[in-house]
Every structure is written in C-alpha cells, then in structure tokens.
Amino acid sequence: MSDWKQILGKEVPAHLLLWNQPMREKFSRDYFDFSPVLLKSLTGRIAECVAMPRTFVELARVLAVARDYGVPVTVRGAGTGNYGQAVPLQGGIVLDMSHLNRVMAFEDDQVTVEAGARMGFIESVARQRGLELRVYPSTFQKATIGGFVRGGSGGIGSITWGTLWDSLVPAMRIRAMDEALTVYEVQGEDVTPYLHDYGTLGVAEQLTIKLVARTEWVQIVAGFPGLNTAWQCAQELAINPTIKKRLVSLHEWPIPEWFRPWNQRISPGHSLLLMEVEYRASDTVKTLVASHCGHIDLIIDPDKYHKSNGVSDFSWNHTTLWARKTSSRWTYLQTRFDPHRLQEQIQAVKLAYPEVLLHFEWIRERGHLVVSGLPLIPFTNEKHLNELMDFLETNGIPVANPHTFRLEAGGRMFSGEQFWQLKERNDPQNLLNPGKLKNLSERSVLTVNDGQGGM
C-alpha cells in the first residue's frame, strides 16, 4: 500500500472503505454504456478505494487525507448518470455520499437534505406533509438529490416547472478541497455554477430544494394511430394553461412496444402519449385525446401513484433503458426542437435519417415552452453519429452531445470566467474529478449546452 492508503485506513473506520477489486469496479461506473462511445473510451477505468463516509466529520477525513497526498476524487450518488460522471479518469477514491442521506428539515415550500438522500424517499416523505418534489429524473427511486444537482439537468415537473436553472436550489453547501477544507454556504444566485459541474468545484454536503403544494396526479397512457396527431396532441396539452401537468411524454412506433409490462395493453402500430396531469382534468384530457384520433389505452388513478409501474418509468431516459433492454445497439442523443418548427423539424430528419426514432419531452425552461428531444438511433459508427449531430445542428435543432465525459463538450454547465475563479479557490490541486474538465491552464470562457442529463 502506498502512504496514503495506510492514513487512509487509519483515520477513517474499516467498514468505510471498500478495496477489494469487485467493489471498486462497482463503484467506478455508472450507465456510460449507454454511450458505445463512452463505452470504449470509459471501460476500465476503476477507483483504487471507495470511500462510504456517514457523518461530515468522517467525509473531512477522507477528504484531508487526498489533499495531503494529492489523491484524485470522485464524488458518486447512486451513479444513475449516463455520461461518466462517477468514473475515476484518475484512479484515486471513489467517494460515494449515498449514506450522507437525512432530510433534515421542512419549513415552508422548501427542504433541507444530505446531498446522499435518495429523491425517491424525498418524494415520499414530502407527499407524506402535502408537498411534493418539483423536479425529478425517471430515476429517481434511486437518484440521489446531489448526484441529480450535480450531474442532471430537468424531468418529470420540467413541463410546470423547469430545469434546475429555473431557481429550483436556493442553498446548497460546499466543502472545497483546500488547505482548510472550507465549508461554503452557496445561495441564490451563487448557486448556479455548481449546478451540473459534475462535482469539479467541490463537495456538495447539503442543499435545500424547493417544493409544491402535493397534487392528485392521474396517469394517462393514450394511442395515436401516426406520429403528426400525436405531437399535435402533446402539444396543446402542453400550452394549455387551465390543465396542471408533471409530464407530457411522447414516443414514435415501435418504441413503445418495447415498454414490456405495458405492451399487451397498448395498440401496436401506435404512437404513444404518455402524460401525468391533476385528476381533475382527466375527462378534459380524455376530450383532448379524441379530438386527435387518439384513444386511452390505459389510466392509473391517484390512488397507485409510485406503487407501481408509472408513466415516468417509461420516459425521459428511462425509454432509453427499455430500447437498450431489446438490444444493445440502442443508443440516443439530447436535442432541443423548436414547438413553433416541430412539423418540419420532424420530416426533415425522418427525411433524411428515417432509422431514428423520435421520442420528446415537452418541459418549460425559464418560462418559455421547449421540446426537449432525446430521439433513439441505431448505432452503426461514430462517424455517423456525427454526421447526425450535425445535420441537427444545421437543422436548427441544438445538441447536448452525451458521447463524450468531458463537461464543457457536452453537458450543461455554467459560463464564464467566474467558473474557473471558483475552481482555482476550491480545488487548487485540481483534484475533484480530474479529467472531466480542461486543466486550468488550458481555460477559455466556456458556453451554455443545453442538455438534459441523467435519466
């Protein structure tokens, strides 16, 4: 053992860590294989010890011990991510903060949480008080509330709600990887850099969410016989003002008939429409549905929201997962459609790249309606991922590229000089996730892209 795996063992108890080779490749993954891109670049790639710290006093010890000895981390939730996020470029100590997981304290519309609190437990705990998330990845039984901060982006809610730019974090708290290891209480404003940084400026020990007054959400699950009545459905569903909605989800034929608890249920042939809104819209909806040729293949009364399979199990990157689950060939990419521009953004890629299938999720991102496209695509190579990216681009339909690890070519994250300021004062050694961003003497002033993230 080197030194610091010697300190290592010494200041932090021996039920904390994990060295044995199994563990360690466990810990050093998340659903990169989502990518055969990041497939190839990422496998292989493996922590030399995972560290599992319970309390912040134990996660400063860990923390002190890779400062003295120069020693890469990682900071890992529930690895639910889908570009690297939680793999060690560098070797060094995975620092998995799942067991970091107590709400702390309700008070008004928001909560405070450790940053290893599952959403899925937030969600229940919130409902439990007549609230309930805003925002959440198809994830989110497992998905921890940091790792969703730090590495995500929108999901269920995004329709009503946003993304987590849309003031969705008021507070969080930040230990840096300094010679103090200085704790920093983040707010309002100041908290939007290390939204989506993938862990890079420091170690998220605690973040206050907001909530919503609790809804009695029915799900709809309804079938169109082409894709143009379906969209055109989604869509006034989406900008109707008088329905309240969590999702609007809509997958292209034959996607659908991969959702395998589902597809004795629904017509074959048929696009589908799967949408979460207030009970008491259900018989508008319903009008809604008809009045595009559609028809309502099957409904879940409040009564069995998140007991069951739900309509969120099969959207966001979640239909990705079942797609993946028929065959590995399955891959994805994240875009933006215009709603002003769908009809002929859809035929111009049909058009040209007629094996793509088209899956959409409509959400709102700082008040203004976005079709957030995360379209399904056979992979052949990567020269014709590429080819794709780009006749989107020309298109006009933006892309978040999710083949690649590194944040400033893929995800979204902040912009400016203000990133780096806080890189150099938080992380001097550069030791949180190194890889996954340019070194600092290599900076230049970074953009906005806009991507989903996680699933």
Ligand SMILES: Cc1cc2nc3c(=O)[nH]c(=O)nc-3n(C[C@H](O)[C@H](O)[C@H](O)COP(=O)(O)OP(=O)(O)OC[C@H]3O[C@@H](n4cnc5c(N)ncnc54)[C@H](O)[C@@H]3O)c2cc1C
Given for the second form:
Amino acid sequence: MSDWKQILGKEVPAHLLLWNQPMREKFSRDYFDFSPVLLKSLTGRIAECVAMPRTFVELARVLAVARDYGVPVTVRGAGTGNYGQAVPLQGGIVLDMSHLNRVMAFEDDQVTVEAGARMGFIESVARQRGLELRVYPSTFQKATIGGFVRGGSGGIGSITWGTLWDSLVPAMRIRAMDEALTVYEVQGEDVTPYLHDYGTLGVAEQLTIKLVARTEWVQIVAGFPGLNTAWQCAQELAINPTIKKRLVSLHEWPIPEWFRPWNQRISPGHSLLLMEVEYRASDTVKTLVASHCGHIDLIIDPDKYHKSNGVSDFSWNHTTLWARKTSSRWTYLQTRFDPHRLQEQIQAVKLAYPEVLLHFEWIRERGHLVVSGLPLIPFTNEKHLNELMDFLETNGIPVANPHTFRLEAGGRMFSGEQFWQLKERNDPQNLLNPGKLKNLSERSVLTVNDGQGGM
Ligand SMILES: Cc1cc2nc3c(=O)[nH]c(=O)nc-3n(C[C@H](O)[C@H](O)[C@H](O)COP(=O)(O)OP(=O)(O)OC[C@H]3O[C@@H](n4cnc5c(N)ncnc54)[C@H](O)[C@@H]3O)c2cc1C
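For comparison with the form predicted alone, would you give the structure of this protein in the form predicted together with the ligand?
Starting with the chain above, the whole complex follows.
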C-alpha cells in the first residue's frame, strides 16, 4: 500500500473510506453511458479510494492527505452527470459529499444548504415553508445542489428563471486545495467562475440559493397531430407573460411512445407537449391547446405534485433516458434553436437527417427566450455524429457537445483570465478533477465558447 493510503487510514475513521473494487467502481461512474463516445473513453477509470466525510473537519483531513502526497481528488454529489464530470480520470480519491446534506437556514427568499443536500429534499422543505426552488434538474430527487451548481446548467423553472448563470446562486463557501486549505466565502459576481466548472476550482462546502414563493402547479399533457401546431402552441405559451410556468417541453412522435408509464393514456402518432403551469391558468391553457388543434391527454392536479410520475420525469435528459430504455443506440445532442427561425430550422434538420427525433425545452437565458433542443440521435459512428454537429452549427443551431469530458469543449459559459488565476490560487498542484481542463501550461490556447453551458 502506498504511503498516502496508510496515512489516510490513520487520519480518517475506517468506516468513512471504501477500498473494495465494486464500491470504487460504483462511485467512479456517472451517466456518461448516454454517450457511446464517452463510454469508450471513460470505462475503466476507477478511483483508488472513496472517502465519505460526515463533517467538514473530516473533509479537510482527506484533502490535507491528498495535498501532501499529490493525490488527485474528484468530488462527487450523486453521480448523475452526463459527461463523466465525476469520473476520476487519474485515479486517486473520489470525495463523496452525500453525507454533508443539511439544510442550514432560510432567510427571506434564499436558503443556505450543505453541498450534498439533494435538490428534491430542499424543494420539499422549502414548499413546506411556502417557498420553492427556482430551477432544478429533472434528476432533482437524487441530484445534489453542489453537483447541480458545479456540473449542471438548468431545468424545470428555467422557462421563467433562466439557468445557473442567471443569479441563482448568491453565495458559496469554497475550500481550496492550497497549502492552507483556505476557505473562501464567495459572493455575487465572484460566484460565476465556480458555476459548471466540474469542481476544478475547489470544493463547495455550502451554498446559498435563491427561492421563490410557492405556486400550486398543474401538469398538463397535450397531443397534437403535427409538430408544427405543437411548437406554435408551445411558443405562444412560452411568451405569454400572464401565465406562470415551470416547464414547456415538446416531443416529436414517436418519442412519447417510449414514456412507458403513460403510453396507454396518450394518443398514438401525436407530438406531445408537457406543461407545468399555475393551477388558475388551467382553463386558459386548455383553450390555447384547442386553438392549435391539440387535445388534452392527461391532467395532474396540484395535490399530486411530486408524489408520483410527473411531466418533469419525461423532460430534459429524462427524455433520453426513456429512449435508451427501448434501445441503447439512442444518444443525444444539446443545441439552441432560434425561436424566430424554428420552423425553417426544423425543416432543415428533418430534410437532411430524417432519423433525428426532435425534443425541445423552452427556457430563458439572461432574460431572452430560447429553445433548447435535445434531439435524439440513433448512433452509428463518431464521424456521422460530428458531421451532424457541423450541419447544425452551419444552420445557425449552436451545439454544446455532450460527447466530451473536457470542460472547454462542452461549451462552458465563462471564459477569461480570471478562471486561470483562480485555478492557480485554489489548486496550484492541479489535483482537483485533473484531466477535465487543459493543462495550466496550455491555458493561453484555451478558447471557451461564451455561448451555452452544458446540461
Ligand atoms: C436522466 C438525466 C436527466 C438530467 N437532467 C438534467 C437537467 O434537467 N438539467 C441539468 O442541468 N442536468 C441534468 N442532468 C445532469 C445531472 O443530473 C445534473 O446536472 C445534476 O444536477 C448533477 O448533480 P449530481 O449531484 O449528480 O452531481 P455529480 O454528477 O455528482 O457531479 C457533477 C459535477 O459537479 C462536481 N461536484 C459535485 N459536488 C461538488 C462540490 N460539492 N464541490 C465541487 N464540485 C462538486 C463533480 O466533481 C462533477 O464534476 C441529467 C442527467 C440525467 C442522467
């Protein structure tokens, strides 16, 4: 056993460390298998140890050993990321945050929580107090707040509140991997570099996130004879400022056929619009649907909210999950369609790539309404996938590539010297999730899209 393993065993109680292979394998994975490209490159990357601290003192002890012996550390929330964010490329320690999960304090419209708190738990505690999350991923029942902020982007609620880059996180407590294991209380604009950085700039111990007053949400599922009428209805709902909404999610047939729990209740051959809107707008939405030749397949009243399958369980990358239950050949892309050119862009894609199935989520980014596309692609080979990405870009549909574990290649939303200064200050030995960023020496050639984050 190398020195660091013995020292770690002395510094930290034995029950907080996992050394056996099956557990190390389990904690070294995420959902990168949605990408056949990542599956090939990431399979077999395994940590040498999993550490599961119960306190921040224990967490600091693990980091101190890693720092002293130059051991890589990859932080892990719930491991639901799609890009291998939580995979330890260079072995070392996986630092599991799931036991640091307390909801600490509510103050006005925000709450402070430990980084390993599950978003579903935060949402339910907040709703008991007449509040709720602004934005959460479709994996919210499992996903941790630390993992969402450091590895996700947006989700349910983004139609109104935007993405991580829209002031959702006013403050974060960061533990650096420097000589003193310095703790930084980061606030306001200074939080931005730490968003969607795959934990490469420090460990988030505690976060403060924005909440909003609780709404009674009704979930409405509507079928449309064609994709055209369906997207027009979705767009009209999305831009309507008088209807409060949390989700507007559209799925071309035959995707809805794969939503197994509902497939007896939805109309065959129809595109499906999934909506979460305020209860008192139910009748307005029903009228809107009818005006676009749609019909209501299913209504889930507010008293069932978060208690059984809801529309969000079929939205965002859950759509890809349901597709992959029918066949693992399905993979996906992350794109931005232009709401003003949607018809033309849809036609162009369907003409050139009829096998691609369209799935859209309406969201806001920095106040602007955009249509986030998560098309399903039957995978053939990498060359074909790359050609498709080129085709989309050429047609004005930017792609944030989900088939790479490199942060800068995935289209992260922050660029500039500030990131690298923080990297040098917070992690001078490059021990935090190494391999996800270009080497520090290559930083001058780093170009990061100032476009969209991943998902
Ligand atoms: C079916 C499916 C649907 C999804 N839907 C969405 C969606 O709607 N929106 C969306 O944004 N994403 C989505 N995702 C991706 C993922 O579920 C979310 O981003 C989720 O919030 C990640 O949380 P996690 O706790 O699992 O993080 P993990 O996967 O464990 O970690 C994510 C990244 O954050 C880092 N990290 C975790 N905790 C910390 C910490 N405390 N300090 C520093 N770094 C840390 C990790 O090192 C890793 O790089 C989906 C994934 C799947 C499989």
